[in-house]
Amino acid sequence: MEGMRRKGKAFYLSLLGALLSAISSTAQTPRESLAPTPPMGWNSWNKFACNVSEDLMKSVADAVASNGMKEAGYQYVVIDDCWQVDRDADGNIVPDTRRFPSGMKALGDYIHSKGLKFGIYSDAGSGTCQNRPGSQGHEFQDALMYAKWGVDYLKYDWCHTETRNAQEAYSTINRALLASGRPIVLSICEWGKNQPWLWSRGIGNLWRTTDDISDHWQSKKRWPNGNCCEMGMVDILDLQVGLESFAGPGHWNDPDMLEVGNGGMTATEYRSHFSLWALLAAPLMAGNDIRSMSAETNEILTNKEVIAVDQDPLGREGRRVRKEGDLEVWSKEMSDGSRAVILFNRGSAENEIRFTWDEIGYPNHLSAKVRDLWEHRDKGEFKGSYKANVPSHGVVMLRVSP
């Protein structure tokens, strides 16, 4: 008998062992704690681009504070480049005091005192892609600078950086933030071009898996430059397929900002791509100018449904499960069981487009609720299968729940 107790007991500390060892191996790093869902907000590049100032910013957080988005999820408003000249006779980062007349902090303090976050720019190389001063050589200088603005978010490019290495170059600036007391979330922007997906985690909590997005449906448009491109909306939804196991609470593959309401696709195409990127797990960072962006687009942004999708703890991005011809169905595994499924039609007209339960993890007897998240309805209950019509270039985003 005591030969067995003693057997029982070394099993149960095995086990115990064991899932310490578990725990462990999936601890977050004080990196990943800083965005357990992926973050959502609003960046100035995509309307704006270099014309930024003191005002512009503070209306944007007036906006974000006001207009629903808030109460939606959105956190940050983030400056991006070309709020910084030069760099002073020690080395300090200099703001454009001719835009920013009160200075980074005051407009920080603006920022946190309407409930939310104030994020930033800057890049690994010797200069910003706009040409301003870059942060290599001056991480530590520059993290101190940003906690004593009270920055909460640092997007970080990629231009002048020469044969500087990526990996090298975001864990300086990542042990930097680190260093500076000041919990400040890390958004890697170098493009995908050193598959960031594969050393990013612990490292950033972000990073960009392609080159810029264009406010277009499909397209491939050279730089005048030639190094680079911007892509369609589509084309970078492609290049997802495949970095799914990649992504997880702390650790977000960012298929790059938000286009909608800038006016380059339609409506229907702005909530395909609302849609795909919250099914992706994706950073939410919208890029028009919300101060004056219609009620449709506003309703887009803040359908909280679909927010719900992209903000759910569990984490998981979703895959595409299905692709026929232009016909495709995507899914993503939810904490409570559910499924968000959306039937994807990249074609030129309306579609009926069917999936199945096996094809997004359940067996094919079960019986599930159906609810459509853009029409805010349940459908029924269904068995086995579901299919809807969807209109060109539309999406149907559905919650099937067993």
Contents of the next structure:
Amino acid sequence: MEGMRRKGKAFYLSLLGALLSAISSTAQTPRESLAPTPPMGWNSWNKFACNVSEDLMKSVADAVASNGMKEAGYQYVVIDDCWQVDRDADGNIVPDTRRFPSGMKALGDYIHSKGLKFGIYSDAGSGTCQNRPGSQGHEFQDALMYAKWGVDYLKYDWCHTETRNAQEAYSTINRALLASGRPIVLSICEWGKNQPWLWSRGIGNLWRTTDDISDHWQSKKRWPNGNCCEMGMVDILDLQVGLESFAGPGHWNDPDMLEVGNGGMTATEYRSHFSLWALLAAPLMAGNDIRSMSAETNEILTNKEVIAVDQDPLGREGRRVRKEGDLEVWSKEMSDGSRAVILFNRGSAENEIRFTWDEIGYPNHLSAKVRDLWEHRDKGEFKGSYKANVPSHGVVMLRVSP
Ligand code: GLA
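Rather than the form predicted alone that you just supplied, could I have the structure of the form predicted in complex with alpha-D-galactopyranose?
Following is the full complex, with the preceding chain placed first.
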């Protein structure tokens, strides 16, 4: 009798333990609950830099709503730097009325009328990277203004911050946004300078891990001091290795916005860029002129099977499981127990890449279904391993389901 009671107690205790650990691993702060999966949208910077206007933003919102991107999951339409020109006598931020004659509230309303969300940009320093007014000392005032305009997403940059402490700066804007009463996603853009992956969880929803991306496969230029300058796609990719464990629902590593469709890489390279960003559970912010993109670019940006890897609710960031010279295998654990796998060939000639089940966390005796996410085709059932020919600078992206 006593033994049974003890066993019963042990059972309930272990149930309670399991419950508590389930709650603590999924519990999210108010900040984290704003981005349960990596944010998806469009941002003006990579293609348009300072050439932003309400006409541009409205036509981009029209495009997202009608070209298949909205159905594929793209949500945020974000104006980057240069929309702001001044502060008024009361310290309120003043938009460029020549470029945004109807005002920011009207623009927000327009974007919302398309079923999309409105994003904006500011900076933790005295000025933005293009020397427009920054938010330092005006955080709460700016957050209230954004809320009034219907802003849903803030990208917050790191120029002109001098000796400011990054964690303090981003905590201040986080508190200001939360106090504004409007749910606003916070995109930390401090370029990885102060290891934001160590302190940003619960402060921001995503944090840049590197300097800016450029529309190149790999950087050929170096600054005179030998450091890298304009980072190419694979330069950024390499800097993500080792950061996987810091990402999860509500808090994501951000390897910067997409260059897909901007013209500096081939379609094969853009397919690699998009696939790898999805495997990294990266925010997918398109950065090309989506109003006039080719059918091929549209097809890359709206590949739903690849996007499902990015948006998987488990929120695991994938990792490189093998690198042998130019040939790599990447794998991401999915919520249904399957794995997304990328075979990546950096070399200058086509090459065969083979991987085994145990490299992606399965016993080799299992038989598993393999599906190709770019061909949209089931390849059959395989036991222990799979191999494919991968084009130069290309990927084969798979889903492996035991
Ligand atoms: C920084 C950011 C970029 C972009 C520009 C705008 O360089 O990292 O993403 O926002 O500023 O000036």
